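First, one chain by itself: the form predicted on its own, in structure tokens.
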Amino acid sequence: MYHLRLIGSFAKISAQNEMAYRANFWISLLNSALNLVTGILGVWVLFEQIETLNGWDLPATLAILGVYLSVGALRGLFISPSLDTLTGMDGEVWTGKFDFTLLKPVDVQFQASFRHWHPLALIDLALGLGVLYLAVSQMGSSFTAGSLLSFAVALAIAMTLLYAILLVFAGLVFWSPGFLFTWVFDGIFQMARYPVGIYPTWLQWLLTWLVPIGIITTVPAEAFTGNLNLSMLVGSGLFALVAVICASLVFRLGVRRYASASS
């Protein structure tokens, strides 16, 4: 409960800072609308030419897009705002501001993960859920409670895995403070807009188990459409658990290398 109260305080302070500038809302709204329109337009143009894409029809591909937008929104809401403050030439590790994080009587990984929030990302989340609703309306079969439960579990696994990946990158910053490691992942993550099954077999394997964007977007979409088998869901969950444990170890090893601003 103590950590939940801290998260509430962090989110409240972040919201107050964000709402101090009215233009932020309109800029975020415009950016979200552009992402939504370009995403749907790309899928619509594709399925104007074909009926299915390696077994994926229009509703299923819209579900992929909805998951992609929702996951990106949740990342922007509470993962990236905190972890990104560590990186770059003006980041806390480079400038030494990370000293203040270490001095506080709260677990360092918890602080680094949840200190900053971006509440305007809720706009993106609403649009992502809207695309999922559109996918449901296009589906020929009914959306069951089992599909909803499977989707919720798969989405939680996806966010755990995404957090683990970004935490590893945050940990690597302690070895190279000025380098932005996430730009490599951001470029690859664009491929998650589409089903991982459309890529060559070797690339499918890489995008599922090495750079696991397939688990992050395709698996929740398969759960949403009722096409996910239980073994894949369990395997993804175990993989995400191992990933977050390993990521935590990498981050804590990185923290031990931190020499502080006064060293």
Contents of the next structure:
Amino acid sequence: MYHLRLIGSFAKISAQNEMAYRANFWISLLNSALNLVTGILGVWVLFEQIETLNGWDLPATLAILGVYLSVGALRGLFISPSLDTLTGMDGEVWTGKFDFTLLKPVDVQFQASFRHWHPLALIDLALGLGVLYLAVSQMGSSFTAGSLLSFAVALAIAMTLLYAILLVFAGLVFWSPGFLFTWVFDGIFQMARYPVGIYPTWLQWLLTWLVPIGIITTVPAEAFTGNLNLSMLVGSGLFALVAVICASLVFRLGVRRYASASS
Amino acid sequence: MNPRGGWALIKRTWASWMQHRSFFFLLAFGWMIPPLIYLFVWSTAAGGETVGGLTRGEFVAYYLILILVNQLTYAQTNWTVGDLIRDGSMNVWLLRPMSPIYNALSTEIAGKVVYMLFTAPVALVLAIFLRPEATFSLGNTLLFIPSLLFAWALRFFWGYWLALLAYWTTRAQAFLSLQDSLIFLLGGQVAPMVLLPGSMAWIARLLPFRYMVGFPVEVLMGILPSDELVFGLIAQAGWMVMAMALYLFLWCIGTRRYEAVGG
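Taking the form predicted on its own as the starting point, write out the structure of the form predicted together with its partner chain.
Time for the whole complex; same chain goes first.
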């Protein structure tokens, strides 16, 4: 309860902070629109030339894009703004400002994960879900309570997994403060805007097991195609759980290595 | 103009960039991924047949060359010029006895060398695994060199005049993100220009963005009929002169308007 109240005040402060810069709203809107338009046109150009791609047609590929955009939006809502303050050349670990975070009487991992919010990411979330809605109605499948529920569960699992990955990267910063772990991951994560099934087999394997971005976007989209069975859901849920536990361990080990900066 | 000072600056920047090469290698890795995604997408789409007249191997060749051309013409300085104007660090450059364009040029040259040290070997390894198919005729190779130089100059000066808008508005970065999206869509990255649907191909042919990345690749691959080739070279040169003129104009009136910020 206490933690939920804290999240509430973190979100409120962040929202007030952002509202102070009104022009930012328009820039943010422009970037959301660009993201949406490039995503959709990218898929459209492809399906102007061909009917199906390794068994994926236009609506199914658009559904993946919708999930990709929604996952990216949820990440931009709090995970990235919070964790990114640790990393990089002006990050807290490099500059030693992490001292102040450690001194606060709240769990470090909780603070590091929830303290900054970016409410404008909700626009991206609406756009992403909109793309998904259009794609699913094109497929001819209807929205039932069951499919919506399994989508919500699968999306929660996907976000947990993504959070675990980003938390590991945030933890690794304590070993190598200047390394751009997230930049590398972001590059690879872009591959998730298309179904993993269209990549060569070795890359599919890599994208499912080594960097599980396939699970992050493909599994939630499958909730609407009817390909999602309970064992898949439970299996990926367990996988996400193990990933979060391991990630927390890495992060905590990292925090113990922290030796502040300079004197 | 002060060529000797400029040359010293170029040497110094190059030496300092080489020291941080692992950081720049990571940047180069991130830039490789989007064209790589479309390499896989289109080569899967082509399969054993052709799409829009291109075979699987030709798509691989097109995108591997595009990865190199994209990094050779990418003008990252344009992002920093806007920052320099905004935070007032431009003062330092204005006080030196040479044109601040040398500052941008020196990072350009240092950058290209460092990025190519990473990207060229990686592209070579990818070429061994992905088996590109292309025949480079002597004429096309000879035409490729000026079209690559024009593409670099066009992208550099186009981005530079956009960055100079920072003299008037603090939000010039938005124009650069818009430009990056347009290059992605129309510059031959999402698909080779010949594969874009009707109206989009027309827009791509008229606007400058295709001439910054995609056009040199098309020239080297020899996929353009000769009248298209001539039209392209003229359009490219025209846009380049236009970009330079805009840069000179905005530089002259902008610098007069400049009031340093901060201390």
